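Single chain ahead, by itself, as structure tokens, in the form predicted on its own.
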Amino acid sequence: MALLSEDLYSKLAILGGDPLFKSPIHVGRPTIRNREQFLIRVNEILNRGWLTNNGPYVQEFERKAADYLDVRNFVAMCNGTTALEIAIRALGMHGEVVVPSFTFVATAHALQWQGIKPVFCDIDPRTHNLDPNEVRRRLSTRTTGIIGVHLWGRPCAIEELSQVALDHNQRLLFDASHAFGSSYRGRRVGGFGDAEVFSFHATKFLNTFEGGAVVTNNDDLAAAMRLMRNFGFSGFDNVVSLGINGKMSEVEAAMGLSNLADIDAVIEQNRDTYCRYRAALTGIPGLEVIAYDDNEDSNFQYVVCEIDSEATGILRDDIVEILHAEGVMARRYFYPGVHRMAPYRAEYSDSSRHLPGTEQLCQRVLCLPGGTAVDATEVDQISEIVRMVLRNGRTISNELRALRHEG
């Protein structure tokens, strides 16, 4: 398929042209590797008849993932949200917990679901992660913990947040859902804070269909969470604590093992995709592709742009609409901010005044399909659409306004 013409923006689907892609290209298309090995493992699961309840593949996945992350304890769970909930409960968080609003809603839900008030804190607009100075301002006598999110796989200001937690006797948990394979000052993400939580949802860098884990170097905490994920059972009929069903199944672990075995090749493919986008989109006024630290490891799963609408002459939301019409399902993560979502906006109506960085970023971020979701040709085609739209931003914006007015 040929690239779009340099100057004929009228070929855009939203202006009456044909969509560039007949099948939608999504942000977060599942990565599936080692299909043959996975199917071999599935047959072994069926032959054994051991489908769940801490089976041999779950145990193997926990060992190999712990080795990869260089941590003492890797507690596999049925999904990342349950892993967050169990970690929060095991750490004894209650009352209020400081958390970013610029995150996936599950980070806050895991607190609110358990009757804990999320106190939304602003991010550093340069990093998109929690601002430690703002965290200090949001602490109160009711605060019992801090949850940082390693957004886009770029680690939080871990040392600064650790100091805040130490100074104020707070539990420190990291939502590392984006960050499997990333590093902070030469150490793999996973061993920081009291614990870190990973998601292995189908769209994540490492997926187990559904799945998650809590990782910690605290043996007592890990033991408590192993009880909690299995109804509090210690042995066959001895319930020693409160718990729920948070176990990972054998087929999920089989998927995790198959993908983990090929993780370096996936990272390399992700890096190539990211670098191709970055090369194609660098130098466009009003557009910035967020950078990853060359001195650290990253999984390069996310291709994240910031759009300055004043410089481009077109709103980020209009760009999203244009891309969707072409079959490019770009996302405006994490719009509109958790504090503006229905479960929270009434109770937290004053949150916006504490969150100027979050409010601004929610209007600027544009995520393009990355990772293994796209090949080199598709990256070039998507980049060409973006370049053409931004070169003609004000003209296209006027065209869209006229079309809406006529409609």
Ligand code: T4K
Contents of the next structure:
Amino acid sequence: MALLSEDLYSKLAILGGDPLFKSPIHVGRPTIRNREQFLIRVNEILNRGWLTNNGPYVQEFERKAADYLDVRNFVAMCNGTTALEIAIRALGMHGEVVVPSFTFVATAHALQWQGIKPVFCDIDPRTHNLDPNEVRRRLSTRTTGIIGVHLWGRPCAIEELSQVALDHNQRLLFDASHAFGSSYRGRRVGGFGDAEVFSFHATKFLNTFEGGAVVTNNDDLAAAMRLMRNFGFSGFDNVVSLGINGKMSEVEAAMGLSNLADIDAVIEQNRDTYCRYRAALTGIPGLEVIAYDDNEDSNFQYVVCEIDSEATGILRDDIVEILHAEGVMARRYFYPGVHRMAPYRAEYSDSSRHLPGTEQLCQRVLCLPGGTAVDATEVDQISEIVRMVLRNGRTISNELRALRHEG
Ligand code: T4K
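The structure above corresponds to the form predicted on its own; please give the structure of the form predicted in complex with the ligand next.
Below is the whole assembly, all chains and molecules, this chain first.
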């Protein structure tokens, strides 16, 4: 580790010093538990010769995950994006659907991909989630649904959004990709709205390599989605509906089972990491580590900071560049906002007027490597650089400007 202290910012890697970490430390390193158990299951899969198509491990994963979430139906899928697409179709959404722009692009793609217009709605800058009052303003005669995203695992204003959906006869879907294990008013996320969607991508709190699920207490909806994820097949040769291939494979379910078995321990570890960062980064003007509700369950997968550049004297993007040079691969999720991405920006060129909260957050958010993949020493080292950079924000910012000018 290179030496860093408050007066040694000139030793920053970006200014010519040695990087703090030789190998990069990423946001989103997978959590892998019960490796032995997983490998035993992989062998069983190979011995059975049953690799996919609603195999025994997929069924076991569905049962155990449904129990954990306390929902009637857990329909496992090949990834979160396909799960969103299938849920959207099964719910009969069409025309326009209200979604946040401050989300991973898949939330909007799942609509646009099937010819449905995402209508971007602003978030509440305090919660980073859909603002229900703004949702009401974005509804039109063409709107058929609302998709709320439980960003960072912090549940949306579920009650208020449910009321909007009820008042305006809208379908309500939650993108719960980040929220496995989170609760809202004492109930696990999963049973709210018409359905909720999880992602089990490698980077997620619960990972199955790739994977996802739609969860619902509506049995008919679940039955329709089970058909859709398997080409619409109902038994041999009998195709009863339109469908695609949304199936989870056995090896993915085996990974899910191994990880699910240790979920409480993972939450504890994630919480320790998050709390350590929070303690180390408290009290720095212009920096806030977002809070999780002490009265609810959270998975603590994401360590999300908000940077106020005026107070710190340094831009969030400069901090990201400095951290990357040190081997800390901090991320700007979800920059620049979906409405500013190529497939959307032409049509949504005036959206910024409606999305001031989104625009602001896209310049402020910084995600640090969290979860089980960083240990206490690494958290302390990363926190130390962040503290040092922010405390010397204006000076470092000037140095960077001079460096770029020379370059
Ligand atoms: N809705 C929401 C709200 C979502 O956040 C997501 C996914 C979805 C829907 C769609 O679900 P899926 O269809 O993906 O199941 C990552 C993930 O690829 C994406 O799944 C996730 N959201 C998003 C928040 O994060 P990127 O562009 O950051 O991915 P990538 O490849 O840069 O991975 C991040 C870092 O993780 C890497 O720099 C290194 C590390 N990593 C990654 C992988 C894949 C590893 O260490 N090992 C690995 O195997 O989007």
